[in-house]
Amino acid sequence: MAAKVWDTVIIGGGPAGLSAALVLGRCCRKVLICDAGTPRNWAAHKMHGFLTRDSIAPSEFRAHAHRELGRYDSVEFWEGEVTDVTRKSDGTFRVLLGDDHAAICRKLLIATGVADQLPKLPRIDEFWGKSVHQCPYCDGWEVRNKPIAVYGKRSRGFEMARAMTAWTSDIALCTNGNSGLLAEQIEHLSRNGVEVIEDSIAELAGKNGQLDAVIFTSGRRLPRRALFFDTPCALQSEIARKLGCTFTKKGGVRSGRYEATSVPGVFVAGNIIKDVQLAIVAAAEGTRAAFGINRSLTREDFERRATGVKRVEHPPVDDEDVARRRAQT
């Protein structure tokens, strides 16, 4: 495997990585997919808001783009972890593969998604990706007009119980203690219906999975059927900060035209850019970045054939970098 020298290794085997390697093979490029086995939907039942594929099993959905992938012979799968990615003089990448094996790229597409941090409540684990979530479009259709907890602080708390009011009108703000919400954003919640709770949360009460009940150390028993929550999200991955790519504000890595990202071959696509997440976005963007680095690779090879010349094709990633690249050439 490490004498082979791969058009793309894409790393992350969820809905944008699977989409950019059926763009990229149906291109006819040499792909290889590297999945860890870490979706960040591993507990939910469904997948929700994916056209054609609504209310899908996410393994169900894996399997049919396996399935897929599997009728273009230039795709390749690799399971197991990426533990290390480094940029050669040549422009191209080598990747360890686990701890004793390395394949050769001249592009890379990293695509590992981000994990969820849960709230610290006692049984949460009972009911997440159950009747606790973290996206209400992909799971609030199923509870519209039930009696709905959110969790969270300040502006995320605020935000997610201003989101839900499309879904329900029967919402109770659970901030664990001090809200750190403004007089302002309490009064604005008030008269949207959304009761603003601080009591310090004793355990969420069900069975089975579904909420019955969230249990507040007062004694309070507060009948919900579902809890959905705002609280960070980390990488799943450290490889795009090791290659240098920037980053922005809310932590995702910064990219540009096609997904591309600010280090030469490098692009991104998924929950891990930090816009939108949602699975048909995310392979959306897998599909756009598919497209770029395609586009590169059939402009290098073109050069390389015409002139001789070997360079490394990227698209802009802003306006700064159109204009730099302008006074370049």
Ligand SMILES: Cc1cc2nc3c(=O)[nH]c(=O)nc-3n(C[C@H](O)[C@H](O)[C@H](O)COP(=O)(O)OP(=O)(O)OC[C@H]3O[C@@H](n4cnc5c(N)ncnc54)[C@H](O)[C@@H]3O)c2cc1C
Contents of the next structure:
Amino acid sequence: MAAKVWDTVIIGGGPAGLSAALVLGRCCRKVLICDAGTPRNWAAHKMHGFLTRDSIAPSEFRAHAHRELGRYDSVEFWEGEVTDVTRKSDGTFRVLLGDDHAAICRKLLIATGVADQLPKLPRIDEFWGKSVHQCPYCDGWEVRNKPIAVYGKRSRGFEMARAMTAWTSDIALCTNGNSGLLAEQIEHLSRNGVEVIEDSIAELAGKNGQLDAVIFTSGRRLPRRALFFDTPCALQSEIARKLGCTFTKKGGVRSGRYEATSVPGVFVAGNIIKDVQLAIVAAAEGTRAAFGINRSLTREDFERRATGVKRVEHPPVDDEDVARRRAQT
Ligand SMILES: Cc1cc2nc3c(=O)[nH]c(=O)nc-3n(C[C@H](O)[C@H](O)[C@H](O)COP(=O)(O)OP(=O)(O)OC[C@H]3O[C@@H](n4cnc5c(N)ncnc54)[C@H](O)[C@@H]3O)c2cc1C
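The form predicted together with this ligand is what I need now, so please give it after the form predicted alone.
Below is the whole assembly, all chains and molecules, this chain first.
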């Protein structure tokens, strides 16, 4: 008996992957969605800014999505880590599930997201996701008009401090050593009422996840209700790189029309693209990828039935890609 071939394997069951699964399920596609259970927002108790779901607990959001997907028989879940993917000569993919199971699919959607690197500040773990945040669009409103600390050096610190001026006028940029800022940047921050503090940070203080103050080694205690930082985040999975996908300067997987990557048959969605990193955008990218995947599958099958020709249909990534393909035909 021939092994089951999935129309699509989705790696990652966050907003991006779940949203794609819904659209593909509604397109009557056989979908396997694999998830390792390590979402980016694991530390958050509430998810803000997702229309009709504002302030929902991330766990409830996922449970709700699973309930909705339960209506679609052609969508199945597998809990665990996809450890490897290889693209076969016929354009299909062999997806290794854990150590010893494999699934074959025609299209692959990688929606594995990113993981944050927390600044190395004593006690930061106690406050992460509660009063220490990385995204003002996610958590700025709750601390509007409150005293805020921003953590970061050079342009990252500057950009986050500038961003926070939309939510509060009481901002201290704590750089924990030399700020690396230009004199002009310090001047512009100062004119916006932002104090730049280069003193070394001794610890964050507070209780039950609520930050009360930033304590400096000088002994200074700076009362603050929240701290926002911008440090680099890393891809959760190297599968896209291993498959040969190209990357943007920001370190995200480069995607074009319908979130197609430079590798035929491979699509991406969500934070792995490193564009606007909000849950509702991730979900929308998942929907776009699902649209592109279903469109490609439908065209491939239509052509095969009409002409007998088997071909991998894949949307272009950019104008260069379009020109290259034209030159090849
Ligand atoms: C503390 C915090 C609070 C946030 N609050 C908000 C908010 O209020 N509003 C908002 O819009 N956004 C918020 N965000 C951002 C939001 O979490 C992301 O935009 C969203 O989770 C991105 O969705 P995603 O599907 O791309 O990735 P994720 O939600 O991170 O999901 C990726 C999934 O892929 C799985 N995975 C990874 N590798 C593999 C593998 N090899 N095999 C199988 N599975 C794999 C992971 O286990 C994970 O479940 C917050 C982020 C953080 C860190």
